[in-house]
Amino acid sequence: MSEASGTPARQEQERSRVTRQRLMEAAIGALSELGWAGATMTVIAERAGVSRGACQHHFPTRADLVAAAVEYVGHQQVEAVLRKAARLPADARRTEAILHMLAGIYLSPVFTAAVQLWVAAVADPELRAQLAPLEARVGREFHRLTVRLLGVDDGVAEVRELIQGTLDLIRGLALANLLRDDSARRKKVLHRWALTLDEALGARRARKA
């Protein structure tokens, strides 16, 4: 088979490619602002220029749209926070500008629309069912990004403890800010946190060693 023969079928695979990526981040972008009773798959396929057929010929069902949308994204997100961390200085003010750059990923849109999608899996036993493993694969996710930002061996359960008191704690700063501007707390906090971290962590090595 010539390379021009082939050509068809990667442009076609190109487009399904294209195709799937703007679904995904519509559908973000509606359920940020819409919510999961307003982000039908109709508003989504206008949002991402698609007819609804088209969409329901990449993702079946809304469930699975979203689900896809969300790990999709927060994937984005983490090798974006991993770029960006590469060009941290490796002095006092690191434990904090990662915990900043954390944060930025959980006040994002995504957060906003898993929130939604959490909130509607309350009352939707099968929305739940899709969203319960996501949920875990995008847990550990993060939690190993974490663990590679700061640079510690999570293989001790002290350090496990910290890392996901860290994000447990992010999580709920994110949380809060989602009725109003709570950047001036939540500046302070992350401060206080990352003294505490680094204390802790630092403690932790000097006993190591």
Given for the second form:
Protein chains: 2
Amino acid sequence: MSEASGTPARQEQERSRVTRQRLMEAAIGALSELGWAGATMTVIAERAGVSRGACQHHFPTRADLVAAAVEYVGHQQVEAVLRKAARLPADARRTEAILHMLAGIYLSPVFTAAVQLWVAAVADPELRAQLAPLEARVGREFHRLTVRLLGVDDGVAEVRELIQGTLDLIRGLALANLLRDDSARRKKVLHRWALTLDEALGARRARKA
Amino acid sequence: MSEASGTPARQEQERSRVTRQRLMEAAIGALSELGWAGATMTVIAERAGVSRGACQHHFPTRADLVAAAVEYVGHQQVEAVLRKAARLPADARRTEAILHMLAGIYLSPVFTAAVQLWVAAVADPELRAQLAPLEARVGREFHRLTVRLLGVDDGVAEVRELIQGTLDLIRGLALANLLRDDSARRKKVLHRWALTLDEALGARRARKA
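Switching from the form predicted alone: structure of the form predicted in complex with a further copy of the same chain?
Full assembly next; the chain just shown is listed first.
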């Protein structure tokens, strides 16, 4: 960004932003590959090329860092999907294309990192308390994204429940992909789900009209 | 079981069966509560009230024990659902009741234990190799159970894909329940999916007829 060449305060701010970003990206990588036990502050700082002290200056605890990382990287992915949304087909294949885009988020390391955190939180009430509001926020952002892409009115309970179910399905598919490449099966399931969802949303629209 | 009062060989066999069962149940409890890192052989043997040596006699490695445990406890739950199936309503509420029964399996500690294993396997190729065929077997058993309860013909691709999607949805719902009690939302999502699934399966049947 051109601001980096501004005043010393601006430069300092920009350096700080870049360091935070590198730490968050390193946290997602370490968590998704090594799990909660393996992704220590030392490992994450090393991967980011940042000193342990600088790391702790930005994120006092590991829970602070990973929570910020899941939210930041999750948000980045939502933004990336929105940028690609203009290229979505407008015809009958649209819903299926949207489901594949959403599945793409859940198939990325940020989902693996999030699942690593969720399961670590099962045995750690403090971590759980920190993650619960984060999960709710990220969940709402994915829900809004889906509503926007599908162009539906989620003020209607039936529609809202179908959207939620769709995101639960995609999360389940992502879990199935942790151990092996499940893409062939996933493609068929998403194709069928897209047709079923279109029929259900269409029926809903028809009843409304 | 009455066989326990039989010949010494029979008694020995029965004792061995009981010990294995206790170890497998302790493994599920330890894994679901403490995760892969915390559920050591020592912890599991202690919880089962079995010596470390006896534990290793039955299960040479921890991976052997947990893989056997997930399969055994998963199978027990399928059997329990089949026993309760006779009491399922035969009317329009049947599909929803089936979805709740299936969700019950995924909401139990065996699912939490399985997710703990899956995420540990991400960083452990040896564990992954051992778990992949197990996951496939357990997945097939749940699929067959669902087909049987719903009374559908999964030789038809559309039906098979809808059943798979239903199980992926339920897995996703179970994941959402790891951090908090998600039952109110889950109830609505399953209600809506039951209606949608019935319509989709009904349309399929109508086209076939």
